[in-house]
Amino acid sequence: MSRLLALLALLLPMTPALACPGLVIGEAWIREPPPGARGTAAYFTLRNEGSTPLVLDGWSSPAFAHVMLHETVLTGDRAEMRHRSQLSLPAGGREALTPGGLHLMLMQATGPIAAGAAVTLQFNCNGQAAQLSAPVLEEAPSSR
């Protein structure tokens, strides 16, 4: 089943994120976390696909009480992660968030999370807002 879902993710069509114009997202998934842990990553691309740029600079989702981009740093043999206040992405421009780089923290989930599920995610954006359903996936989707 596990590997449906994976396969299902990576199928799915970029997404336009109607009330940010120019804003497609698309590969969304959530790893689904491990037993009594509340809180787990998003990982997702990003395209900008308008004439100006964008600046993400909020995130949020029912599922979580709280939602922060973080960026993983390696100083060293020591990875760390870094809270990063918000995203610009230039007109035309595409951002990964990707496990060991870029990526959403969902932190203490209001109820089970498991694979299998979808969970929304919010994003704001030039003063707006836009949406989307991510499925929760136990491991990576393959990219094959």
Contents of the next structure:
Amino acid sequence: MSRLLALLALLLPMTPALACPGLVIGEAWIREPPPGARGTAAYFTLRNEGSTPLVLDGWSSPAFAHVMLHETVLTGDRAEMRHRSQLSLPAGGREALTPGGLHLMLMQATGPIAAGAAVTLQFNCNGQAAQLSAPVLEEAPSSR
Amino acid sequence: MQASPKASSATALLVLVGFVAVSAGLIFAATRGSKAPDIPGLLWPDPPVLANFSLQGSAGKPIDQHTLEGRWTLLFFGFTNCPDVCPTTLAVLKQTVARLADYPPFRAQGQVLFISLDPARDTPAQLAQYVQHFDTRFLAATGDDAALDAVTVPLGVIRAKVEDGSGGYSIDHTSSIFLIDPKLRVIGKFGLPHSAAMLDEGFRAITAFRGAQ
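Target state, the form predicted in complex with the partner chain; input state, the form predicted on its own:
Now the full complex is given, and it begins with the chain already shown.
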């Protein structure tokens, strides 16, 4: 049942983020942290359908004490974490947060994070508070 | 004009000598592996060989070179506080194992080993729980710096602690999946981005190639 709910959440149409005109968020999901892991990551796509540039920063979540925008970068075959202070989306711009690339690092969960739940992610959009909700899934949606 | 019997037997001899020489050359090339076949991920000729090592596995069991002898091992390095690359790769390995379930060399001799590069935070018991979330057959191990070096150095695996900006740390590390053959030769290396299809094909092609050696 919880898997079904998570799947249904994924099938919802792209949702506009509150208080961020023009921003469309899609394909949001969070990997269920394996037992023993204190962190995980959130993935989603962003599209700016408005006519003004958007700057997103100040990521946080009530479910995690520490949230940061990170990018996994390959140097040779070495994966490195790079901190990104903000995301800039020009009018018409797109950005995808995907496994092995750009992602929201979610560390120090404040409670159990299990598949089937949904997690709220908060951020600032051009200085205004905004948020999105992402379902917790056991596996990447594309691997289903 | 007709060739004399002497001339035609000389020609036959030349043809025979030529045939033997070409065959010997082909056999030599095949047995020496002087020309590596075009298999993505294959490390050949002269693959590095793992030296003796000793790590702590779950339930107090050591994981060492004997754990790998006679097996085909998919080996990956990481740490449990790794939010992106490690769980992504372990999820791909889970799918890979499912794809290889009907392939006799994997069914009989295949295994997956996750080695944590973060012994300060990852206990063997915690590691076992972590990998078994993906597949109950996955093995996990860690050890102190010297014990880890015994495995990472021959493989050229790099690990570097970096501050994560919240008082904690992350570990930048080599993210390739290695394939170790039953004689402890590091015969395959698969870099990011990983996919189950790519690992499945790579495993089958490399084990088939090795079977012919």
